[in-house]
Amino acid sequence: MDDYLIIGGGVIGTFVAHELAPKGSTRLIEKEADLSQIQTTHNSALVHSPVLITPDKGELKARFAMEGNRYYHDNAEKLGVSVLKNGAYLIAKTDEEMDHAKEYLASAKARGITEAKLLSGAAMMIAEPNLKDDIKGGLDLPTAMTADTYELSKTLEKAATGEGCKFHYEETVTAIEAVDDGFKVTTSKATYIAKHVINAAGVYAEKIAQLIEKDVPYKTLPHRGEYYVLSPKARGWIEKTLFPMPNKITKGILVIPQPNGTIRLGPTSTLQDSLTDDTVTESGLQSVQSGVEDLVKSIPMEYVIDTYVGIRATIDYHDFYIKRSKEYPNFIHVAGIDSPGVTAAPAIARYVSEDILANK
């Protein structure tokens, strides 16, 4: 019997494996042929500044964004993971948006976050001359960065494997049954017995939970996000990650330089029924281009090398849902991990280990 069986090999599942492997026999089941093939590598790869992840977005999201940002600054180089410590600008285009920037700054200071500072548009354009001339100003967020999320997952796999964790690929979980002192988990290839099951299946978390629970306490609301990717030939066009002023629904269309020299533009945020429809649409790409053009003078579209869609694991719960099952306490939900999931991942893993599993 395994102590821990993790379902899902994205950045959340691999961080959980990295955390739990030294504490007991651990196994991770992934339905794809490799780690992080769905949400983890089809998002913005952002390590957010905690300034923008306020408690009104969810208490766990705000807490874990702060802890996770600190983790990456302290450990990325030790892990050998490629990151780009380029910082970010939150852009205000109107006097009203400048007032919102000041509110973010005051909220951050109240939470003990002192990293951000208010800048004028002129000051921002010294560092980023391709910003539009009508920008009023905004916030400088120096601890924001981006990370190579696939490399991160593989690095965590190597470390967890060294602690005895077993990783299984191309295995779809088809049944979960409660047995004495644990669970029988049946996949497309084998059957496993585990004392604890950690459901970190991303957009499939609800479907996995339905295999064991009569009443799953959340519903998946998949959101598609569409992106352009610019080649490294565009390097230097924009150096910092650029955020527009977010609204209640979305953080908006971003400009996101990556560790490998590419630049991601996006994402959109569109609710859809399908968990798998990742078709790039002309309307989505037009929305991306329009959003970026609100921030910058021109986009070097001649350097576009790719477009893609990421599907986010949003749920109808206003925060990450990280709890024991009410029906089977050793079945652990790690669900609704949308933005800021990459940032929060190391803190989520620690929370699962030290707060959820350690306390019954």
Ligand SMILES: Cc1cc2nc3c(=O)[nH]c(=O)nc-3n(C[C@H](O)[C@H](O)[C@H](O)COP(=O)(O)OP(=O)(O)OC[C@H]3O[C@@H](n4cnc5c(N)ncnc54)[C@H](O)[C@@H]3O)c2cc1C
Second form
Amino acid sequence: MDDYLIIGGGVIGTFVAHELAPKGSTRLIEKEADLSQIQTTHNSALVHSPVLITPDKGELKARFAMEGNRYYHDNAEKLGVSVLKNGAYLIAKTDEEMDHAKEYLASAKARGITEAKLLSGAAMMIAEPNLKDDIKGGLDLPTAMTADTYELSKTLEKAATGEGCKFHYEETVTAIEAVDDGFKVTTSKATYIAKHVINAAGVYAEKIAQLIEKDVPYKTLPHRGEYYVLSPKARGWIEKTLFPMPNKITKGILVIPQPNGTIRLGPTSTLQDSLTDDTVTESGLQSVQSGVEDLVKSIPMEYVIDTYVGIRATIDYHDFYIKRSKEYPNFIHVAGIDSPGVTAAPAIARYVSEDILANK
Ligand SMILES: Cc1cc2nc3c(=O)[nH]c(=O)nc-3n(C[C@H](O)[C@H](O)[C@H](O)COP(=O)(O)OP(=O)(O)OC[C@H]3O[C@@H](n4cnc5c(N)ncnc54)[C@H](O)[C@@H]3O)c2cc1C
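Form predicted in complex with this ligand structure, per the form predicted alone context:
What follows is the whole complex; the chain from before opens it.
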């Protein structure tokens, strides 16, 4: 019998494996042929500044974004993970948006976050001459950065494997049954017995929970996000990650330079029924283009090399849902891990290990 069986090898499952492997026998089951092929690589790959992840977006999200941002700054390069420590600008185009920028600044200060600084439009234009001329100003967010999320997962896998963790690929979990002292987990290839099951299946978390629980306490609301990718030939066009002023629902359409020199533009945010439909749409790409055109003078579209869709694992709960199952307390839900899940992942893994599993 294993101590821990983790379902899902995205950034959350691999961070949890890395955290739990030194504490007990651990196994991770992934349905794809490799780690992090779903949400974790179809996103913006931003390690967010905690300034923009305010507690009204979820207490755990705000707390873990702060802790996670610190973790990446201290550890990513030591682990050998490629990062781009380029910082971000939050852009205000009207007096009202400047007031919002000041509110973010005040909220950050109240939470002990002192990194952000108010900038004039003129100061922003000196650093980023390709910004649009009508920018009023905004916030400088120096701790925002991007990370190679695939490399991150593989690095964590290597360390966890060194601690005895077993990783299984191309195995889909199809059934879970409560047995004496644990669970029988059936996959497309084998059956395993484990004391604890950690459900880190991303957008499929509700489906996995339905295999064992009668009343799953959340519903999935998959939100698609569409992107353009510019080739490294566009390097230098924009150096910082650019955010428009977020609204209540989304952070808006961003410009996001990556560690490998590419630049991602996006994402949109649209609710869809399907967990899997990742077809790029003309209208989605048009929204991306016009969103970016609100921030910059022009986009070097001649350098577009790719487009893609990521599907957010959003649920109808106001925060990450990280709790023991009420029916089967050794089944742990790690659900609703949408943005800022990459940023929060190291803190989520620590929370699962030290707060949830350590306290019954
Ligand atoms: C458009 C978009 C933009 C985002 N931007 C950012 C950002 O800039 N910064 C940030 O911090 N966060 C961002 N996020 C959020 C972040 O990407 C996610 O929170 C994070 O990747 C979630 O990781 P995960 O491991 O929970 O999910 P996933 O990466 O989806 O991993 C879940 C894994 O479970 C596996 N699985 C599912 N069912 C089964 C089964 N039955 N058997 C075996 N395996 C199974 C899947 O194959 C998958 O590999 C964004 C998300 C999206 C979609």
